[in-house]
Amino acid sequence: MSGHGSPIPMRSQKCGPLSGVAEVPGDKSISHRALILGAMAVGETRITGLLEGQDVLDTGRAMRAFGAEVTDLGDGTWTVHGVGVGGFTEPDNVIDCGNSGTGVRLLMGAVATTDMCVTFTGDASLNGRPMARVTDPLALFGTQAVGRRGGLLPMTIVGAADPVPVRYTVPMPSAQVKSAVLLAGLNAPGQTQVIEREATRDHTERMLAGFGAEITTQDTDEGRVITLTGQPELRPQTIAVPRDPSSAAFPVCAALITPGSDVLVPGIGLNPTRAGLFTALREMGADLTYENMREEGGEPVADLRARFSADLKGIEVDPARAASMIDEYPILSIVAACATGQTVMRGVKELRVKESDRIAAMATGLRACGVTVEDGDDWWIVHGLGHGEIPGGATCVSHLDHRIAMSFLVLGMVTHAPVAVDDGGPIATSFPVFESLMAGLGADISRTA
């Protein structure tokens, strides 16, 4: 079942060249953070290009429940009248975060140091994902968390009435954990420090600085030390959200593997903590170029041009790059299946605890389509068959995971027989215009029920 309704079975089949301009939605990570920090500022924050997928809309509803005034002005433009750091009010009802792990973990951090009680829940997928990785460090502030056995949602957070600053080393590469601790640190006195041994996406640090927080980063022998001075008055901002590189990955990869394709994807955020996929694709021999490189809203941006690449080769992906492309491994595995030779992906255990076990989901579906895949706890290997050699013909299970569904629909564009997914409904959580955008480029994707 989809997290927001009945299943939507979908099917993709071989198509002609993809061509045109793919205007993908705004960045999901930045959209979440813009709404949350806008609600914690004093005054009106204006956001353009906001992703209006279900995940972000759920975060917007949560901000309203916490007392901020959130207004949709149309065409991706929103305003948030914030209540200031520590100004949230206790909501009347349970906060439903739908399918969004980013949303719920950031919101837990945002309320952790305010004297209030909030219960969070989500859909079946989100309620099966681990929350202790966030609630454990939040407990250091004095926050209490009570959930289901195993640290699962539904979960009630009791914010610390008298929070203390913390110094916390993140045990795994996780921008969500880092960001939750930093958001909690906003309403704690003194300096809160987060140490990460491997750099992860830094949208929270960049945006905190933009809103006027006193925040510094320093590379040390311990790792990357981020120091935040608590209890600032955040200043409202005007934020232009760049287009999401994780969403851009789908039309880009589809163009690379579909004969004759030439697709331009404009205005994509190329934050170095997010752009690992594009580096890996170019290492494989992809005809992928950056045009009109610029900076918007403090983030590097460029237009991406992807052309069909007939001679893709398997590679060993640098494990140090995993954090910068963790959400893109499913679609990378599709490209790997169309390449020649093995593509080896290591240091990716985080894929086991995403919206689904993404290694298991992709491995099962690829095998059903005739591709050999090996996998272990934190690694997997795709044995590429080369261009035009994948049988296809399977119905793949999406496991309520938007990226699994979109990845297999891209695969169906180049297989001998169509590829189906049992439920494409979750795609709306991050990429609500996926079907129409891909159809506009020339893809043949249809709903089958």
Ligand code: S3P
The other form holds:
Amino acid sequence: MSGHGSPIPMRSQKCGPLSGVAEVPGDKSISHRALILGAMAVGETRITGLLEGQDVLDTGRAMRAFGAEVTDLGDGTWTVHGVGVGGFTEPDNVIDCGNSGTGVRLLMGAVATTDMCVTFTGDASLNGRPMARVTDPLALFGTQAVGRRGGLLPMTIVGAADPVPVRYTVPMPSAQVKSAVLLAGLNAPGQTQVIEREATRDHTERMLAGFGAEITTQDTDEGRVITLTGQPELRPQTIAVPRDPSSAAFPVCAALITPGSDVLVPGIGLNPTRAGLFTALREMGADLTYENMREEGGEPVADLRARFSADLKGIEVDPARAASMIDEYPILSIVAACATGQTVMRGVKELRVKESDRIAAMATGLRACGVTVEDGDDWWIVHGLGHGEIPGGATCVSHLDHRIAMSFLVLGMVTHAPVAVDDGGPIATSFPVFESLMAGLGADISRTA
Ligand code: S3P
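The form predicted in complex with this ligand, contrasted with the form predicted alone above:
Full assembly next; the chain just shown is listed first.
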């Protein structure tokens, strides 16, 4: 699991129609933020629907190490007794964030403006991912960072004792970088401003407002300008975490490509900064509807209904939508393989620095399964073979990446020969109930060792 356990080889093979209700777990992005902001508030925050995946559990453990009281009450309900902005204590030991880029980058921001020293590490995947994108802006507050060559973990952050507020334009579309700067800005005096040229997921901004911080967002010629007033007293909250659209993507896409399927995926967060995949699928001709639209805990939510879609067509995915579906390109490429015509995905350089190089990982596995894929630095094209036309029969490498493993297991549901993955262990980082949930719908996915 997340690089700490033995590999879990898995296999997926053709199955009958999928049907039923898929209750996917809580949103990973929102779960991390609920624990971190709960720990920075004064008093007790109550969280329901928390994702109990390894990534989030690692963040919860870190919050305890920083002095917050984090309690699991069962059934996804947790409480966090926060220590207030600037109230973290220096942990006795190294903080292991496992597989989680979101966890480590947000935590670096959260400790950057407190006078303490913290060493972060992770698994082999996380320790290969770039951290300078976070430590560069944190240096502007007065934070020091010393890591391995190339700005890699393990890395020690020395928080600024006398932080200054910062104005920073995020050079790449990254909610993690934006959020790290905002969390650092919480304990800096005055106003910290973050500018993003392309809108990325805005859960940090929404949640900071909910916790009572003074935060505004303005759309300007420069981009979105987010202004946060530092050193607020954050008020504890009751947070109902919506279900994760990035996890919903797997049963939804599986239903769209498996003949005869009809699956309901209730209570999915449809924040526009996250819902790009569903728009793209509908453009491809997917029979995907939103039912019972509502608002829960400051986030738009709906029940998704996905039915087998016989006439999926390849599309040119609008690059302006990339940030809103960045984690969903791997599973989109599976749907694209089952569609007719080419699906062209451009402006997706960020995919190369996720838990794995997701373009390389998917292109290699798809080719091994008989699908033609072209790729370049920031683009890739999948040549769809149409329904029921994919040979399969390969073992695909997951590269410690949950979304790569789940994508190939969905592919195996519709290929002539089964598809195997070398290690499904990382699935537990974001979607610990994936196997039982998919089995409940009718999928035939098994562990092979
Ligand atoms: C996340 C932001 C995205 C996304 C990740 C979760 C977040 O990463 O890929 O899974 O919760 O802020 P980037 O900020 O690097 O794009």
